[in-house]
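So this first bit is one chain, no partners, the form predicted alone, shown in structure tokens.
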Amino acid sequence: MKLDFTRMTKLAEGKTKAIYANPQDVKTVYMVFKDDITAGDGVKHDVIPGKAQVDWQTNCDLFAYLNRKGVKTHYIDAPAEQVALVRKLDFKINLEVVSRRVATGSILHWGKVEQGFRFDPLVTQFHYKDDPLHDPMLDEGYVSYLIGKGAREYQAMYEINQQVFLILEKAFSRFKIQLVDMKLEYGLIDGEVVLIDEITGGSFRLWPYAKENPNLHQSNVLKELDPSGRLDKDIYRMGGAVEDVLAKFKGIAAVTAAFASLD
């Protein structure tokens, strides 16, 4: 399908993500994927080419997984290359959701655990999106306490996420990787809570395991994975070279590209 862009009213333009309107049908509009790739709250910024095409293929491969489990998404389907086609939001939730099964990142400095810790249940947690103040993380007392009061949308967005995350944890396992830890952002589409935006290799921290058959339900699981082995964003992060960067990114996408197989 040729789409023209040139003709399109832009909607909106992120850091990795351009968004269209779709002069065809107003209840719809086109995710166009870019080959920017940024760190640090944007502060770190670079171009690499072929990542738009990567980033795509991993998403739709995702998102369309997802849609078979039956999680309540804006995706609908894959029109062109590095063009994901999804519902218009009645409204974007500015938070992201953060799921951990795995301590590291930034909850090393502050949540006084150690690296490999194993999170069971999950640790869910929710992000004021704000590059300036980088991210800062509600309460989780007050945001407990919304839920408690009837805030459908926290509850909501609560239990898409550990859905997600289990889904997804299951699947990467079957190719003997770990699902560390993932963050997600929500909108409301009829008044109601779907999963939007991306899921990319930026999306989640992904180790493949260390060993043919892991120990992984003891209560730090360290050793049995292979940090070094990650194939997501963190070697961006930690000064890796853009090209190794795409190399980690096609290698999620050949995983991932396996789900459509998967039961």
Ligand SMILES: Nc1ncnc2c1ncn2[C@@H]1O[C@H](COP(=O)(O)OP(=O)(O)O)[C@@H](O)[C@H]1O
Contents of the next structure:
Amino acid sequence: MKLDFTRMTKLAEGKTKAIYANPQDVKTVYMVFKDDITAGDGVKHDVIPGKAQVDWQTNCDLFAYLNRKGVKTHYIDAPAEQVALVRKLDFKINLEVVSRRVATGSILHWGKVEQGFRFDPLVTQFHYKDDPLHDPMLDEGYVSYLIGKGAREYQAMYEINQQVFLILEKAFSRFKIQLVDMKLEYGLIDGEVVLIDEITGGSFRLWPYAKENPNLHQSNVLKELDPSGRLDKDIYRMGGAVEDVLAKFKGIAAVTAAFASLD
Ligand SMILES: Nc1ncnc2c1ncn2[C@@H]1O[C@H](COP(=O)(O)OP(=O)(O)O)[C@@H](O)[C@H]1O
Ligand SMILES: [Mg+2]
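Given the form predicted alone above, I would also like to look at the protein as it appears in the form predicted in complex with the ligand.
Starting with the chain above, the whole complex follows.
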């Protein structure tokens, strides 16, 4: 389909995507991916030609897979390259909801947990999305207050976050990759909590298995995994060259393209 965005109304533009009104349908919008990449609450910023294309592909593969698995998402279709058609938000819930299976990153600063510690059940964190405030973590009562509704919406986000993590953890395991942690966003559409935004290389950490048959059911799984072979945005956070970042993201896209053939 030929889509002319110069003739459409831009509703929002963030760090990695622009949102356009769909002139044919007020209930849906177009999400257009950008080549920009940021880290450190937006302080680090680059443009990587080709990133929009791989992010778009990863995003569409993952959302199509989640839809097939019965998860409530905003994703409808990929009508053109770098474009996703999604259901329009009625209300954006300004949170990033994190799930963690394996301890790494910021959580290592919070007490005695060591890198590689395996969380079972998963850890879930609700963070207020605000770069200058460094995305502070919120408690359940305040999350419900933010949404202006009862505890039902909090519970729905909690459940969808766990459901998505378990579905994707299992899918990546088929390719000998561990889903380490992940952040997702939510909104309200027709009164219901729905998974929105994007799932791309910046949304999660992915560590390949270090051996053929790792023992992933012990309290610390660091030796079973290969963090140095990471496929995710940490390579950018750690100062990797933009070509290397793009190569890793292409690696993710090659894996998620194969999700279409999973049951
Ligand atoms: N289904 C949707 N309907 C309308 N807007 C959406 C939808 N999904 C995501 N958005 C919006 O897209 C915008 C751009 O996203 P992004 O570039 O990721 O922003 P940010 O820099 O805040 O992370 C955000 O304002 C986000 O709320
Ligand atoms: Mg974003």
